[in-house]
Each structure stands twice: as structure tokens, then as C-alpha cells.
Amino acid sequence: MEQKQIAEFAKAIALETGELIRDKWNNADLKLSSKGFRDIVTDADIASQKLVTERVMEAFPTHGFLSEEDDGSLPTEGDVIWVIDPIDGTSNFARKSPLFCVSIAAARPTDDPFVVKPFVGVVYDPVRNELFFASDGSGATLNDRPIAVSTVDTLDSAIISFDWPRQPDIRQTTLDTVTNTIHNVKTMRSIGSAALGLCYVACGRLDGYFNYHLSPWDVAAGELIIKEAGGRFSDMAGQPWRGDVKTSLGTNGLVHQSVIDLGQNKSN
């Protein structure tokens, strides 16, 4: 299958889907359940969801799905598999706070089920109307312009993004690697959105993004786009990220071992 065909159908269904998580939101009928402890989700996610598998089970009957809300209806295996957040950062969309978005990235299936190879990825802002794009070898875009990561390249200038995990124990790792870092930084950010702040990192407005526990769905698209506008991904240890470390770091590369040492406790 095209790389192109694939890349431009991506962009297509998250306008779609966008179109759709857009009109839940300004909906007061929302309907929200618990999954566990501080985790929710809401129709809008299972419609979200629904929507994206169903277009490209369509399209591509041969691909693969590895999707954050549960269906056993989908095939786990294929050509290519749809690595699919259909609302990340749910929390932020059920209190109508505007730092939601889907997230659709499309990889290549390898032999180890923690290991995903992402060649297209796109994360779809819907209520800006930002679509983040990447393509395997041909760069990032915010709605088809070219986007960099930052040059900072100190601490002092930098500004480092995080969000909360849901577990206490990762928490409070989360906390001790924010009170080490807040005094040596420009200043910190709490999005709740990894998907943005990924993107967010891509396109310079942040320097660093880190979180110590994300699934595939939560980064698949975002870290090709980091790459792509010349960033850096990995996990906190600065290896290649695995579902089964699932610590993140983004950065714009000049500050990533920075970050890393802090996350460690390290003297900068």
C-alpha cells in the first residue's frame, strides 16, 4: 500500500472524526462511565473509535488495529495496523475544557508486540482546527506548513511540559522528577493532552514533554511527528520507547539528555 494513499486518507478521517468529537462536545447530553481509577471515558470516545475503524476497515480490509477502548470485534493483525487515541485527553473534554484531540498513526507490524514503527501519524486539534501531520522521510506540518522543533538549547530558556499519570506510585515519581526540574527551567506545563503535547513540542511552542506512563496510543503519532520536525523521542532513560516501559520524553533534542539527568536525580 502507498505511503501517500495511506497519509492522505489519515488526514481525511481525523477531519472527519474531529467533525464529530466537535458536536459531542457542545453536546450537554454527554455520557460519561468509569474503566478503573481516574479513567473515564465518554460516548464520544466509543463514537470516535467506531467512526475511525469502521472508515478504514473500509478502505483497507487487511490492516490491524491497536485502539485504546476495548473491541474485540477488530482484527489485531494485518498489513499495516491503525494505532488509534480516539479522544486524547478525555478528562480535558469532559469538563469542556478545549485540550482534546484524536490521534491516528499508521505502522508497520514488527515482531515484538511492545515495538510500534509508526510511517504516518496525524493528531487533529478540533476545536482550533489544527491538524499535525507526518509522513515518514518528508517532515511535519500544522495544517500543511512546515513546522520545527525549537533551538533552545538551555535549561533556563526551556519550557517542559508533563501530565499526571493515574497510578499514585508513578505519580509520585512524576512529582519528584517536576520538583527537580521547576527551579532549573523557564518554566513547566500541565496540558493533559499527550498527543498535544508532543505536537506542541514539534512545532516549538514547547521545548521538552515527558510522562511516565503512556500506551502506544498516546505517542505513536505524536513521537513521528517530533521526529519528523527534527526532534527527539525516547524513554526517560533516552533508549527507544517500548509499550513496556511506556516513560516518554519529547524534546526538541537539544535538551533531551538535560531532561533525562533530571528525571534521574542528576546535578545539571
Given for the second form:
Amino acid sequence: MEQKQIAEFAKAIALETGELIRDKWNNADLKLSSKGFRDIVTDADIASQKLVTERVMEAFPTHGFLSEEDDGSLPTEGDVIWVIDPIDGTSNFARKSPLFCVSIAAARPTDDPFVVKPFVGVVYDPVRNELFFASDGSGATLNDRPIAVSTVDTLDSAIISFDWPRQPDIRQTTLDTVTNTIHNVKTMRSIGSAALGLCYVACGRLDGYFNYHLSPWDVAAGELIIKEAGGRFSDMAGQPWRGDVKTSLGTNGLVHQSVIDLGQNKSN
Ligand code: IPD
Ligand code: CA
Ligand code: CA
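Can you give me the structure for the form predicted together with ligand IPD, which would complement the form predicted alone we have just seen?
What follows is the whole complex; the chain from before opens it.
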């Protein structure tokens, strides 16, 4: 019962938040500030997070948050943790490029501080009006229609996506894997939104997505959506994802080990 209620709530709040960020993307002079090396935040990120967290606190006052933008006032503990990326793809958003989304997951905490278990996930792209959704055990949908990962099972037919991390050393690791991968696959893409990249794997537009440095809010919804669409999600060594490891790989399952091998520079 609670899962169904949370699922419907999460969809509604993703649509409402998506409308807010689309309006700001269309109309506003965005206020940008730096929050670290190669990292920016806009007033829209802050407004989006405020809207989601306020709505959740009204509806579920005992729940906690794991949300990207700094806000010391948010409770971090609860029987349900809301894992929120208020805008995933901020670099695109800030340049008025149409590849960004809001990513919201409801998860159960575990005894391990670096692991939560998402049971509802929503990723909403407000420019295309595409709502990716999954609820644990109920499959994955795009705008309420069931989706499934691709059936591509050979690398030479596979489209593999990735994004660039900000840190120079991790960027070099990414470049090494890209250099190895590009000679073995059909082609590669980099769209600048990890959550959308994972959802594009879930609906078969891509066959795999990797990233060497993601945070829980980047992956929580996408992880569940990929798994419920029949795919596989792990770190780049094939182990269950953890917040202290950060390397991430979502695939259709069929090319999973091959992408891991490419990342470890094994021949294919
Ligand atoms: C970023 C995007 C990007 C990925 C970065 C993320 P943000 O999220 O998902 O694709 O490469 O690692 O931080 O900053 O736009 O929410
Ligand atoms: Ca993000
Ligand atoms: Ca973000």
C-alpha cells in the first residue's frame, strides 16, 4: 500500500518539478554560481530541490533525504530516504541545451551508510515530456508504457554512452576506457545527464552507460528503472553499487561483462 502511494506521489512531484525547471529553462535569466572545480549550481537547482523536499515533508513527515544541493535543515534519517537530483544535467541546462531531467527515488536505508535500496524511481525530462518510472517488482515504464532494454548482444552492434567526470585523474581513466571501447563498439555517445543516460539504456536507445564518478542522486532512480526494464546495474568491477565506490555501469545485461572487460583494458 505504502509503495503504491509513494509511487503515485513521486510521479506527481516529478511532473510538477519538471514544469518548474522547464519554465526557468525557457524564460529566466539563470543565476549561476560555482560550487567547486568545474561544478556549477543555478537558482533553478535550488528551487527544484526546495519544491520536492517541501512536498515530501508535507506528505511524509517521518521520511529523510539524500539530496544533492546543500541544505543542513533537511532530515537525513527515516524509514524511507528520498534520493533527489533536482536537475541532472545542470551544465546543459545552464547553456539552454535540452538534455536535463529531475531524478527522484524513494529508498530504504540499510545498515551500510553507503548503500540504500531504491524501491520507486522517477526520471522526468520536461523538454520532451518523457517520464521514466519504476516500482520494485512492477516493471519499468516510459509515459506509462512498459519499456525493456535492448537485445543487442555483441559489442560491434552496441551503442555505449558515458559522461566525463570533473576530476583530472578520473577523467583520464574515463579517457582510457573510451579509447579502448571506441574501437570495439558500433559507436559512443556522451549526453551530459547520467540519469537520462541510464533511462535511455532502460528503454533500448542505448545498450550501456558508464561513469567513473557518480553520486547516489545520479543513479538511485536510474538503477531501479534499468533493473525493472530487464537490465543490469553495478559498479565498473561488476559489484553492487556503493556510494563510496562511485564507478557505475548500467547495461542491457548482455554486454555488461564485455564493458567491464573494456574498462579493465582486457581484450575483446
Ligand atoms: C552530472 C551529470 C553528468 C555526470 C556528472 C554529474 P549534475 O550531474 O549527471 O552527466 O557526468 O558526474 O555530476 O551535476 O548535472 O547534477
Ligand atoms: Ca547529477
Ligand atoms: Ca544536479
